[in-house]
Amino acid sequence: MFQCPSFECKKCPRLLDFRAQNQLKFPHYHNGPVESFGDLNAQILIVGLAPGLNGANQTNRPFTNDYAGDILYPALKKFGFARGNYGKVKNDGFELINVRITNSVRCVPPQNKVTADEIAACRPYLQAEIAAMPNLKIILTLGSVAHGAVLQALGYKKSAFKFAHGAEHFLNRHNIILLNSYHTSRYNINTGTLTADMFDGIIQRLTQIL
């Protein structure tokens, strides 16, 4: 069974600096790799770029008690795919329906940017991940970085599949389609490059190809 890198891990020196950082600053913080959330057996993996810093960071769950989360966790309740009040902390009882979700990197990253040896490092992570997942058609992936972690993870060019918001891609040596959107970010709604309206339709779009 999968299972997450545990707080031993040290393969990206630049994440254990800013963690011990961290364990300082926010001593009450889970402060490590962070789980995934969702089930193994589930046909949808959504995965964004790295925990938030007062988000994921925090409570050790993908996108909870982050504003990417406020978007993320509505929408997916809206569409059938989840159950139960998002309180944006990890034991509030919110669960997800054929939905698993996790990020490129395990760790929070300084300024929400990571490096292409961050996300190599991390990479077995995810290959390791999406083997385990028996009944996956669907990987979301939330941004281009996102987007071409997964493709690298699966031996795929990403010059062969271009992130583009709503575009889909048949990845046919694994049989799963990668379905891309902007990230939930702050800065993405703020900006408008992405509204909640926009990303709607594509959770809607994960019922239709279901």
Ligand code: URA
Contents of the next structure:
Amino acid sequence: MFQCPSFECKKCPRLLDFRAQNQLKFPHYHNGPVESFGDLNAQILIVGLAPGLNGANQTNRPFTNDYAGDILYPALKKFGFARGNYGKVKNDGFELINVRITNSVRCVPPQNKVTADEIAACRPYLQAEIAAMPNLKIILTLGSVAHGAVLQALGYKKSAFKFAHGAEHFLNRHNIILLNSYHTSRYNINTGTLTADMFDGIIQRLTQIL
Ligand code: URA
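Switching conditions: you have the form predicted alone, so give me the form predicted together with uracil (URA).
Time for the whole complex; same chain goes first.
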């Protein structure tokens, strides 16, 4: 049975320390491991980096109230992978269609940066997540950290699958297509590394692959 990490998980001292600070500063925030969003029966899993401090860490829904969600969720809706209005809160009634979203690391890290140890500590949760999706066909990774986290979770060599925006890798032992996109972060949008049109292209590609 699939188990989301709970508040009992004490694997990452740095993240626990950051949580304790945030509990004092933002007592009304979730401040814990963020649950995945969407149905386990979905054919698509989108994997992000980690919750944003005032976003998913507040709302307990990936990319919700995060800048990155302002790019991700409208694109999903545009191509039929979501319905309802994205209201930046967990109980907005917004629903994903054939998509589930999770993160490489479930707890908010300082400065949006995770360590290799934290990715390794959270790996069993990502492995359990993937194993619990019987219809999984495509994993869309947002950013190179998520790309590496998925490959390691599934036991593939990172060096054999080079991350590139739009790249598609076939994971033969799992019969899964791994599709890469730049992360929808504010930094990538502000620097022009990723545009909303480029990201629409990635989401449109999901419709073609299915
Ligand atoms: N919020 C998330 O949940 N994940 C990310 O990767 C970024 C923002």
